[in-house]
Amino acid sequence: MSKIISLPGLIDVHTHLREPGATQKEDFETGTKAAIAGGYTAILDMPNNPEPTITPEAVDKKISLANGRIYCDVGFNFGGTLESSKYFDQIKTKVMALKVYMNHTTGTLLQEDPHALQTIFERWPKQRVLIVHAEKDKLALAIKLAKRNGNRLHVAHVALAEDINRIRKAKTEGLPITCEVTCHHLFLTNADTKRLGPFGQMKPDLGMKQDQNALWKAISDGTMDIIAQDHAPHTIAEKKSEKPPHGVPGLETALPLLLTAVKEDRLTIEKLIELTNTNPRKIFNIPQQEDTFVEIDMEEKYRIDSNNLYTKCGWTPFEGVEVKGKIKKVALRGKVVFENGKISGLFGKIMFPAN
């Protein structure tokens, strides 16, 4: 027996669409198809491409490449480096946020010099979000810099209990700090790494069970602001190579996993909406999408199957996992863009910060 419910279109603030420079993994068309199939009607693209988004020209190139080829709405984040900081005033109306990489990850945007970081934090407009990939001592430094410079700090893909505790403390001290967690850190632990092999390699690494429990606690007590996906596809051949890259896809598996958590009383529908729509929109100043929704059959059970994915990489670390709650329809601004497994219509728009 079916039970159809409707949710607002989901928003993902942490997606790697891989274009330009790595389109063998994903591109604007396949990545936004995957988003729509997963119930995401708005996503923010990250800047650490092989051609990094660190100049006005790079921003304009992404906008040009995406225009007319996207199935959901897409906004762009800018890469924070000492060199790129001179462009902040030029690009601030074209990008949704700044991303600063303070720990090692994919790409060439790592920033470790404290003086360079101070300049980046100081120059970024104070009313706009500054996202950090920062763990442990680097997170402590990011919080210190944000306090000193008055930044609106957002911590990407929190994975460790000690990091969520540090963020919780900063919140109690009044710092305008927000944070996100991914589904792979909510539903996988380091106990899964042997089974998954290179297909479980990501940054941050999968934590221990006590870290996972701390992340769920942060959701229930309100410390966690957003569930984001860090959709970071790589080809199967790349993952099976001698030096497999870090990252896993996630846009199409997130909502089924979260709906299953709702059925298991680990999450409420109200909290799911807050973490995947209300908070992302408010924190990142994302424009409203009128008449946009996702219809779900809460009673339909199925197993996640890579053969049914739209992402170009064609695999998932959640292969074979049984979930309960299937996306039946997605509408974007009154247009049905996904129904019964089929995508139609290039109705996505480039997003700019709402005033």
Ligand code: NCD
Second form
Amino acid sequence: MSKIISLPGLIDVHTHLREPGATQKEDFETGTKAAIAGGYTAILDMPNNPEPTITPEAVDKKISLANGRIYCDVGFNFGGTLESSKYFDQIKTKVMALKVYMNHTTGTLLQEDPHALQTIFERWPKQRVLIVHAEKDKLALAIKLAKRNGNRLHVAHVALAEDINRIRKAKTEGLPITCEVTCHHLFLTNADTKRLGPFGQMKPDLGMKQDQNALWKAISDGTMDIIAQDHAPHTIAEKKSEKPPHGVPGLETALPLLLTAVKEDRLTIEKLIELTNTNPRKIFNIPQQEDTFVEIDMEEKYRIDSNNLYTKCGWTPFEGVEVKGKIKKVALRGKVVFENGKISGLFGKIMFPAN
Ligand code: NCD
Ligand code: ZN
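Would you generate the structure of this protein in the form predicted together with ligand NCD, following the form predicted on its own above?
Below is the whole assembly, all chains and molecules, this chain first.
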């Protein structure tokens, strides 16, 4: 028995396509194939490449490299540093948002100096989204800076109950603040860390059961605005090395995991659409995509198998997990781009901010 339902194309505001500089992990073609296979028709790329997106030249290079090689729509996020803040006026029409790294992670964009942070927050256009990776005291600082400078703050990959509380409080005070949660933080905890080894290592770290519960509660009480993927692929060899890098892929496993949660009554389909399409579109001003949808067989069960993934890294922390809800077809602007496991078309467009 099958039960086919249709969803709007999903939007991921947090993807690492890795090009230029780390194409052994992913590139524009493989990353956007993974997006389409996972039901995502629009994604935002992060700036923490070995050649970081922190100059106008780096933005132009991203745009020209992506041109003609993308299967879904792609927009770019700019990296916020003291140096890069002098280019904000120049690049604001070419990038969708700013990303500021206030905690340590992959790449070289960590900003710790409070004066530098103040300058970055002050210079970024106030009506445009300023994304932070900020945990605990760093999140408290980000909220303080956003309040002082009047920014539109968006908190990436929230993982801790205490950080949900900080965001809830700021929202209650009327601050224009939004946040996102990843599927690895929703479906894994530190109890999985031992089993997964380096393949379960990412930033922020997996939380405790009580953190996971707080994330689900934030979805049901409306505190959580977006489910994002933080698709951060690394090669198997890199993950097995002495010093494994942080990050896990997620674009192809998110929707089946979330549909399984719908089946288990942990999430409604309306909430899923709100957090993966309506809200990301509204918050990041993502252009409308006409005739763009995902068809799913809600009754089809299968096991997640890395052999069937398009991501170049070739693994997933959800290997072997049984899910219910199979993506059968994806259409982008009226053209079928995914059917029976096969991808076609290079119809992706580069997205630019509407204003
Ligand atoms: C990301 C990466 O590998 O680029 N890693 C991660 O663990 N999440 C960087 C990031 O988003 O923090
Ligand atoms: Zn990330």
